[in-house]
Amino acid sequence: MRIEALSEYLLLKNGILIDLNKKEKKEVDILIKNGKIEKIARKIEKKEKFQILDVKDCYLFSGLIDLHTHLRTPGREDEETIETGTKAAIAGGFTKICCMPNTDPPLDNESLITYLIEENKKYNYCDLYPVACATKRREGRELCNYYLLKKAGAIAISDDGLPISSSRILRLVLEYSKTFNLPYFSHCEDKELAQGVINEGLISYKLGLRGIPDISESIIAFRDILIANYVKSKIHLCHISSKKTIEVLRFLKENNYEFTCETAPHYFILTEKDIQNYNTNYKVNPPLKKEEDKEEIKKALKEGLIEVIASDHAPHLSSEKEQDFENAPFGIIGLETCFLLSYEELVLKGSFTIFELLEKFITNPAKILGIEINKIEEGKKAEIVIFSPKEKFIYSENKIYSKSKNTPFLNKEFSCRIKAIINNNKIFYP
């Protein structure tokens, strides 16, 4: 990835803005000024000292926002770092980051939540948003200090990977969240049914592997969200991926139940049916499912029941995904694909137009942080994605730029690309 920094000035010529307020495309020039929007016109007049960027033909918009990014740091830097996460993150458009706190130590106290915060100082490519455990050691028992993981910058609670099973603990965590207005993302699995390897079905018994049964992700996220009203606090559902699930979700929604949650690409792109090679890069947590759940997951993302799309960016070594597919690690990396796999999927093919696609990665993923969204408006900090909707991209190992490898979309051609990002004063060119 070439990084530079900015210009004092530099000049967008011919882009297309995405106007999310007004729902309109405009065709406009962009003047940045020392890392500020100075002008939005529809011509500027270049002078001699502008750096000139010509974008014909390209989208304009504010940074994408990731509400589940796995960066290992601490303690499995091998897999993932902070500088290699983020510039993963930025090269798939996203400015903004949450990352979970399944780490070893996981982020149960102040300290780790400052020494992330501080560390992506470092790099300065992305905003990192830590989300800290919900219990202490995500062991379900003890609840942590929110009142010093919030004012050490955590954005959010979680114990993700580990469901609290005690309702107990669960009905505590979200009381005592609510007082921080600390939102919970609840991690849907049973863990007592969640003994298998892949969706539980035909496939699962034809393969010989251990299969999950949907229902383990619909008891939890039912229960969660029973729980969570009941003592009225902000709860997220993490990578939804079950029709069983989505009309769980749409009978509370119907009777005024109060949730948020999302889902990640794989869900509504790849099925169990991609996973009889064997192919450790197809097993992911909640596993891949019927096409007649891809299919309820593109119709929940339609009708708002689903409000956001993550990238569950989950990076491991070659090594451990080699092995055979009951020992392998859950999990695939999607920072740099996430967007370009929903924008073929769902506004390629029609079911979505690109102001229904960014409002699933900008408009709802920042009210859920309570966080604003900083808008590409004249004196707004200049933090604008430059993408192409017909340039041609091969997905190829030179350009993954997280540490780890493991995705089923290497090599893949997408019909678009992220050409550049403008954040924190640099201009990156993945």
Contents of the next structure:
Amino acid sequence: MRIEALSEYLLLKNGILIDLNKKEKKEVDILIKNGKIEKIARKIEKKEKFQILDVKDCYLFSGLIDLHTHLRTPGREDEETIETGTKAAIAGGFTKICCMPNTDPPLDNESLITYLIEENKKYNYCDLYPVACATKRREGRELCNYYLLKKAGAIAISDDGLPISSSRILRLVLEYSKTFNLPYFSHCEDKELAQGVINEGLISYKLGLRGIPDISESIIAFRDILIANYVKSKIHLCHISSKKTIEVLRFLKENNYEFTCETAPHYFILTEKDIQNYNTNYKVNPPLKKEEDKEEIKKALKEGLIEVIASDHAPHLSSEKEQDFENAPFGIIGLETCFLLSYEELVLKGSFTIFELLEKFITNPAKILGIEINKIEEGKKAEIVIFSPKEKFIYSENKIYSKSKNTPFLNKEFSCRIKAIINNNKIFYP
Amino acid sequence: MKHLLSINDLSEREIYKIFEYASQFEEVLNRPIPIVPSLRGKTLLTLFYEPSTRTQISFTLAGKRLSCDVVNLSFSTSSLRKGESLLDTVKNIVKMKVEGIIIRHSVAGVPHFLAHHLDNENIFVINAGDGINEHPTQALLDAYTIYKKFKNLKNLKILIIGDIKHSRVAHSDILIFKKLGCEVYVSCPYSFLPIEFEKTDIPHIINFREKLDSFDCVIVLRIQRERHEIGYLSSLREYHLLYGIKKEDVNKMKKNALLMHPGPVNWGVELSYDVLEDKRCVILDQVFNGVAIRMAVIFSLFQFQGKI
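Output the form predicted in complex with its partner chain next; the form predicted on its own has already been displayed.
Zooming out: every chain and molecule, the one shown earlier first.
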């Protein structure tokens, strides 16, 4: 990836500014001075000292926010590092990412949170918001020090990868986190029930693989929302994947229960049928489901029941991923493809407007985290994604900036691409 | 007042009457021979199903200073341990011909059960702490300590910090302070706040530090370490950082404010040791006042029985 420091003046010519407030597209030139937006106007005259970037036909919008990334640091820096992970994030248009705490050691103390934030400053590609563990060692028994974790920079708490199996402890987690206004990110999976590797059904039978019932997700989603609402604490559900869960969520929403939730692109693009030849790049957790689940996820996104699309970027070494289906780890990388896949599936092939899509990537995640969006306005820091909605792009191996290559979308030809990203006084060309 | 089971048993007038007796008994306690013959020939029984030293001693002393015979039964040394049923206990008490009993039990409502059955026998019951329900004499001595300083409790601002949900002291304190017209505030993490507490008229403050200069009295509750073991606390260290009172906090309090604690203190958890030297810290005065208040309570109950 080409990364350049911004020159004193950068003029973006002929871009299409996506205004999320007014929901309108505007043709504009944007002048950036020393990393800040100096002027936005229909036409800005070129001057000699201006560096010019023609962004004709490109959409310009604020940096995307990912609520669910695995950076594998500390512990598995052979799979991903802060440097490679945040570079992959930037390549995918993300300028703010939340990293999950299921590392080794897990992010259950404030010194690790401080370490990640300090380490990220060395590269400063994007902002890093660590999610801290809800319980010590992710064992679901003892609460972590949320006050100290928040002070160090934790944005939320989660035992991601695991649910908190004791309802009593979960209640305490939610009551204690409410004290510090930290949202709880719930990994919805009944571990007792979910002892398999793909979705349970005819396909798992045909492949001879152990199945995970889809209700494993619905059960914990229902329980966790009930407990969170009982103690009036904030809850966000990670990677929702099944129709049954959507039905439960719809029922709860209609009855005024409060919660937010996300899904990931593979749950509205792929199905269990894609698992051919035991290709482990389709092994994800929660597992890929049926056509009807996929359609229901899209419907829930459209109606606003699912507010966020997250990557669930889960890097794994090829040496670990390339083995038998039972033993290969769950997860695929997703930071670089998350937005492109969503744009293709929901806007180009579907009925979404660009505004509706960007709500799932910018407005809603910012609201859940309680953070400010760097809007494209005069006087603001330049944090701009330059997205070309018509240009072809092949996601070849040399376009993968993550340290791991485990993706089912390798060599996929996209009909859109992220042309460049401006952030932190730098311009990135993925 | 036939028994003292709850602060709800007391009217504002009765509370001030108890304070009046307590200040008279204080005078007795300060004498070279601190004893009066008021209750000579009377007998009290203390039944402690839960381990306690200071409350049991405080009651025993209170009785003895009034020349009352006090017999102590505690869980570890008696048949209480052998699983005698409460009803059997009642029958035994009746036959023992005592005038009153003082009971502590880990289950809420046990003093009320005994009182119900002893009602016709003209034996009074004092609740010395029942589960997470109430501890009325602690509340009386807390209020009395404040009364000695301010004379009138109306409109005083009182902050209670700690495990509001499981503290019988907090429960009785809130009742007595509201009854006496104080403004009561609580501060604790949500895990220590009773569900639906927002439906009471008692404000919950998450960060009390910025408002410390507005209170006339700060009551710090004891942290029950066993709560920590079952997951209520993230760590004693974080609790101390967030809710522990340190010297710099006391310095922010009003000059004439009071800092109280029902004891025994976990130093370094709910209080740091250096607060003890501050004049505003009246923890040891509370112990002294406790004896006087309990004398007053015992005296009042005998008076009600018409035996003095």
